[in-house]
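One chain is shown next in structure tokens, namely the form predicted on its own.
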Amino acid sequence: MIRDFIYLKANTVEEALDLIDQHKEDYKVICGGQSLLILMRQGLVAPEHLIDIKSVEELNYIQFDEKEGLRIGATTTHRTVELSPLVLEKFPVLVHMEENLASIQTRNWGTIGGNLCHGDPAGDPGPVFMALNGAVKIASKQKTRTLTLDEFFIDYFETVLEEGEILLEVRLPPIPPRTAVVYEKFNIIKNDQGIISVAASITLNNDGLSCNDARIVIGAAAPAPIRAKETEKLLIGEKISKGLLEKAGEKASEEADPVADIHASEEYRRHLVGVLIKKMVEKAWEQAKAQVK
């Protein structure tokens, strides 16, 4: 049973920040609400004021600049990202990620900003945005700040958002040359949340043989999406081999910090991390190699 609340609708960012500032003692921001309403129904949160920013059209956009990269407004729906020709051309991994995120009904209504702010470690966009070296722009009545996605997630369903702040947009820099970014999650039911997910970005040197840079991100294997930094170090400067992939899988399994739940044991999740890391690193490596002329 959802407790009574006062519903407030904002049509602009300014209105949203004003409403939050007025009711900062007890509020929640809703931007789609498919996750928040479940928590409210379960009695886990019971805000006095619900501030709806879903209709803030100034945050509903996808823009690309060759120097600055991709910008996605917070109220942009998953389906808009999925069907964007621009995203498909410049960041195809995002389209692949969205195609496997929940159902079409969910993607039609759920928003990028709402997903990130929910802070679910099993969410799909977080690991991919982190692998893409993404950042978020955040605002309150007093200030605006930008920070990386690596800094954004703190713990289970907890982000760095402070009282009075909302997320405005996601920023993704252009993908460097000789770079491929891939994502996959392991789940029992298609389009369900991943038991484990891995996003991998591999940049090759000019020779197309050795790794110049790597960003490896694991989802659903810790209280928040995590960079497997020791695994990244293991790959940089090396040439791909079966032995290297085995070491990467083992190292990533050690870096993960999964918990057991109704979906999988801790041991099984660690095993899946190793399997997916090997698969995703090899896949990204081969795609990056195909770009070398």
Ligand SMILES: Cc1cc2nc3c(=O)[nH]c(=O)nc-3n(C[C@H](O)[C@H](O)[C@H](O)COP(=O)(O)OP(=O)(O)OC[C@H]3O[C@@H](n4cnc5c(N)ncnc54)[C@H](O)[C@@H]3O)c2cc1C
Second form
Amino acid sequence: MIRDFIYLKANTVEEALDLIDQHKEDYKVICGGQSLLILMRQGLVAPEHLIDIKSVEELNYIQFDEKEGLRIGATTTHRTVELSPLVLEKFPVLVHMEENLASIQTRNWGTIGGNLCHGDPAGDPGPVFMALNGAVKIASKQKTRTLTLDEFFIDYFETVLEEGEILLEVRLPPIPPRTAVVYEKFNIIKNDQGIISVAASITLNNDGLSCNDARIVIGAAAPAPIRAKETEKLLIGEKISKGLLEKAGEKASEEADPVADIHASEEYRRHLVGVLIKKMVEKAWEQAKAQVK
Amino acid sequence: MTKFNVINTPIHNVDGIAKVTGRAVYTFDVNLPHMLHGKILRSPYPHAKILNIDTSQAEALTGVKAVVTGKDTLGVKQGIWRRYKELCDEEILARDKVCYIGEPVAAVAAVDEDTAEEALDLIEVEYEPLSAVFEPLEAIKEGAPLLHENAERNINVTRHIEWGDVDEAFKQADYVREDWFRCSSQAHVCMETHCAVADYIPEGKLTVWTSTQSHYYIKVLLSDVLGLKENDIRVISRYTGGGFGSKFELDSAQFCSSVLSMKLCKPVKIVLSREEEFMATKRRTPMFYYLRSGVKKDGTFLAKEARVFTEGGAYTAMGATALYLTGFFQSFPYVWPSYRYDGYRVYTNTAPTSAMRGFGAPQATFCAETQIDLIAEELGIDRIDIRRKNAMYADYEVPGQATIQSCGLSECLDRVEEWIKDRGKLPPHHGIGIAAYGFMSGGIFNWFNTPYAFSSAVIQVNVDGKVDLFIGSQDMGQGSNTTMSMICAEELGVRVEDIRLHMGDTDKCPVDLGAWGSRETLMQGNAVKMAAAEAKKQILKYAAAKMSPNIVYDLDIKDRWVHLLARPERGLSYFDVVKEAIRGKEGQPIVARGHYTPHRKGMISPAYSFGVQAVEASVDSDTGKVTLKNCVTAHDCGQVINPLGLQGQLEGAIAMAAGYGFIEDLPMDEGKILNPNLVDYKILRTTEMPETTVMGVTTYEPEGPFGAKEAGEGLTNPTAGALANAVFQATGTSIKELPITPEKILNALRERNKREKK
Amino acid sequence: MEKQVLRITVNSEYHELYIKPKRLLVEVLRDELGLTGTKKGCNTGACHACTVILNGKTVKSCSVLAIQADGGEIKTVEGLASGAELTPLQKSFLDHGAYQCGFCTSGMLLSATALLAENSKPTVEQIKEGIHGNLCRCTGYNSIIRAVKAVTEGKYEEGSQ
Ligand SMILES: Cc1cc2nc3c(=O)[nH]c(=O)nc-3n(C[C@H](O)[C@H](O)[C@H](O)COP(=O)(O)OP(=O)(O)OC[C@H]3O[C@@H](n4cnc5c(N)ncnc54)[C@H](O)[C@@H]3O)c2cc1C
Ligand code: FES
Ligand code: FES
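Same protein, the form predicted in complex with the named molecule this time rather than the form predicted on its own?
Below, the chain from earlier opens the complete complex, with every other chain and molecule after it.
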């Protein structure tokens, strides 16, 4: 049962921040409510004030600029990202990610900001944005700050957002040359949350053979999406080979810290990390190589 | 002229337009003036004594109208096995002790749902937790905690079936194989959760709208627990949002709303939440299966021995029937010259297990068909050949149990074999598994102790020729409303649109036991056919008088044309004949009755359906993930009534049974179900559904209306086994534990690789 | 708790209601407006039986606060047919047996309606994805997919019957 609350609707960022500031002793922000309403129904969240930012149009945008990269406003829905020709052209991995995220109905109403702020370790955008070296812009009435996504997630359903803050936008720098970014999750029913997910960004050297940079992120394998930094190190400077992929898979499954639940044992999850890492690194590598030619 | 005018023509359901326009009113949609809303407080313990219940705070909450506990009930132990009182073991609201998490303890009626829910938190129940037991193989041990005083070692029911000299036959066998299997539980997941609106009036009469598979059963069961006369209770159920076996026993929404309404003389509505639906309604029976089979070198079956321990949960429910049917169908659809079955249903501190589509047979078929493939592999015999060699056939008698009158199994095997051949060479990591199956067309059992015929129907033909058809059967989506309208139209010689169907109301409709055990087509169908034949006879009497044909001629009606059978062009309009006939009867409409109760049809069912299914799946060797590609079924359901309905039943069954095979399960921790929601409990979605092909194999079943038999539940039987066999074909490993998850497959592959390395 | 005004247009009819802000859209449609064709199978955003079209897009009415739909235009299953004239999808659902118990049917129809509004010639894969969220326990989906496909093949165009 949802407890009663005072409903306050913001139409602008300024209004939102003011409302939050006024009610900071007991409030919750709602955007699409796809995640929040479930918690409210279970009585796990019962704010006195519910501040609705869904209609804050100034945060509903997708913009691209060759220097700054892509900026997605927090109230942009998943579906808008999915159907954006701009995103398809510049960051196709996001379209692929969105197409496999929940149902159309959820994507029609749920937002990018809400997804990130919900802090679900099995969420899809988090790992992909991390692999893309993304950042988030956060504001409160008092201050605005920008953080990398690597810094954003802290624990199960916990982010660095402090009281009074909202997320304004996600920033994704332009994808460097000779770079490919790919993402996949493993699930039994398509579009379900991943039992394990892996995002990989591989940048090759000019030779088109050896790895210049790698960003590897694993979702649903720890209390928050994690960078597999040891695995990245292992790849950088190397040329692709079966042995390398094998080692990367092994390393990443060591780096992961999954727990067992009804959907999979810890051991099986580790195994999946290995499988997906091999697959994703190889796929990104090949796509990056294709760009060099 | 074709043989049939109506039957075997695909038509849309008679209630279809109401369903696609949103006008169909389900119980979930019933709202009455001054209606209150109820909620149920459930036990958080798997096993505990109730020391005290304090409802005072809840009662004091503004908006709360009544709180009831076990003290407000008659304390009757109820159950569907009414002929066997010791198996009626479930109180509607627990008085002294609770035996599973989710057992109803109290109920609240309030002005709205939120208030009722808030009140639940204010009811204070003092429990004394007792030690509990969750697994049947633990519960049956000496010294395990006991759930019920009269059930030693927690044994609830046992079943023994035996024919032939089993021990001797095993001695004759060239090859004997034994295996253990484990079959998981499954939730019905009807899209409409259990719900009821009860309205008791001071005159002493109770009306209950409810989502049910049998309004007759619910009426009688309510009368048992409420102390009202059966016919002071009216149960209405026009549309039911799915049943699958979960809605023919008395459920908590029904009795709690009734008890509250009787206390308040106001309508009370209770809709179970999806979570309650998972935790506290019944579910498919998990089974531990031991199978030993003895065969000759050439694959001839000689002897089979089966032992089963089922997880009963806290109460008997319909579980005793599942125990019997799993034993019976374990021998299906083959000729086993000797067979011995011992089944034990064991009480455990878990939610009761009961009937679910297939009623014990999907479990049996999974184990049996998996083992047959292993036997065939060992002996180097083709898997179709071994099945064909031992297949049941028309007029076969299952010793002491049943006579099979019609059986198209061999033809089904031929058709599926052809399909597999046509499919040709498969891509790597693909496999096609097959499973053969059979099922009953309605049970002969009368544990309910009804004094009525199993099915009845009443027909009234009105002056304009339009027909009122009153049936007791319940349409929960399987299409029986349409089937009955078609049977009536065919027999009477009119069109489906001439029929106005009356169903789902115990005040207006004759008794039928309900939609379970795939009984409607055959049993209700026979009753409808009999009533229609009787009405037709009356009409033809008038026609004969009017046409005064040569006495050697027979009259008939087809497509609204009353005519001489031998000279169809000589006839009269059906409408004209009816008009005059009624005039001639002093204005009395033509009324006829029909009924059906099986007699001398063995122990189980008057007729059996048969079929063979092939499932093509691919297995990802890295992850163990299974993808279903094709599912091809040759099904012998006698004479098809509505081809569209048959296809729908078949495809729906595949989705449900494939789910049972590879994803659906109810894992528990200390009796608590861990996935009581539709995010964590997975069911197939569009993208997981394989291509489906239905090949109808027509036989004529003498006992069925127009030769028809079941096509509903039986179709759930083969898929898990066929899937297991597909995985076996694709990977060489056989998984004997449901559901066949990627993780289990992967582990099995690793084991095999390890073995091979050694 | 203070009730608030809600102005919505449902199936082309304008309504002004006073509701508690915690009311979900599904509750307002069913309980306030009596549009019980919209069903609820889980109330937790998973089954999609409660799908309606809000401002041209499908949403789960159990997962949207009614107040968030303020000023919006909603289509429910009751708004599909005009009088006795069913939509092509409704006709095709009938002909293909794309429903059994019917409890998921409203949601399915609305998902399919929105799908075809966006893409009048979807492939089978796109149809599957378009209705992917909607659970059906009865049909096994294939009849629904066939029904949608038949509409895209023009079998139910005006006058073609
Ligand atoms: C059935 C189902 C399946 C799903 N499957 C997936 C999946 O496969 N992958 C996946 O990634 N996600 C999945 N989700 C989750 C969903 O995609 C997102 O969590 C959702 O889109 C969140 O967006 P929202 O706008 O609805 O957020 P809300 O529910 O409104 O908010 C979520 C949280 O974020 C906070 N919040 C929202 N916006 C802001 C902001 N701008 N600043 C600060 N805090 C804010 C809220 O206070 C709340 O705590 C699924 C959800 C459901 C219901
Ligand atoms: S009721 Fe299930 S998603 Fe809304
Ligand atoms: S028709 Fe019953 S759930 Fe879809």
